[in-house]
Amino acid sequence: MDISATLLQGAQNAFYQVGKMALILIPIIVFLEILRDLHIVQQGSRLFAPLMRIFRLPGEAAVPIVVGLVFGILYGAGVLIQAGKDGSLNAKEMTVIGLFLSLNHAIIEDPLLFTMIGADYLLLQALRLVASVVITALFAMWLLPPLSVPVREVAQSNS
């Protein structure tokens, strides 16, 4: 096979690729508007606060994390990007999510193709929660400052 038509072969396979993460992630992406127009998003951003603390990242961030731990880290990578477009996070709390989503992503997919092979699917769980867990938290730690209110709660009760 010559250069060209592994080229042409490369690329066709690349777009196939993007077109079927595209059908995934739109849908996902539409989704989560349409619950943020009815404010579920909100509610759940209350729900999930004060776990997002401990990461020193606001309820918002519970989005993009929820996504990537049941759909994997590509879907939770657009919902951050989208996240990140929107302004409801800033670059360095996306870098948080990213890490902690780098480390623990697609909770179930990947420990049920380990468990196949003979692994402990509970030790598994909760080894790669505690380890991304504390990772992510000293990282957040290092890098943003504490929560002292959320800063989105005070800006709109002042408005």
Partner chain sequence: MNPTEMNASRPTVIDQPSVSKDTFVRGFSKGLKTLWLMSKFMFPLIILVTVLGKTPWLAMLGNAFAPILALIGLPGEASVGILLGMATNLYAAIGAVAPLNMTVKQATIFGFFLLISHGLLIEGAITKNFGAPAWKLTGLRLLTSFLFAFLLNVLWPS
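Residue numbers count along the first chain shown, from 1. Here the structure is a predicted model, which means the values were calculated and not measured. Take the two forms, find the largest set of C-alpha atoms that superpose within 1.5 Å, and that set is the rigid core. First, how it differs from the form predicted together with its partner chain.
- Relative to the superposed core, residue 142 shifts its CA atom by less than 2 Å between these two forms.
Having seen the form predicted alone, please provide the structure of the form predicted together with its partner chain.
Here you get just the chain by itself.
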């Protein structure tokens, strides 16, 4: 094995990945700032709030989840880190979203790759969705307080 050629290839890979990330991540974050200033994110996340209840999460959690599902874990993580810094999500909520995104992300691109070796695309993604929702919901039941009491108040009264 030619070590220097391999290292060079690794560095090229890394530059390529970071460059690709910059091209997608920065426009997404700028786009999200625009959505936020137009108050669209707050309105839009209401649509997903009922779904987030499955994971005992507030409606705001829908934003990193939707970004991660469509664009991949890296971009979902970028939005999630931002939400953590803004204080709109706490550490435990981030962990639950992080688990869901770990299990299920890039739902358009990734399953398509496996059709090349003869896998069933719809079955793959449907099964992945079921598995990730079941495991994340169970994890949330263990980690987060029930939603009947507003999550934010519980977090404050405990601290």
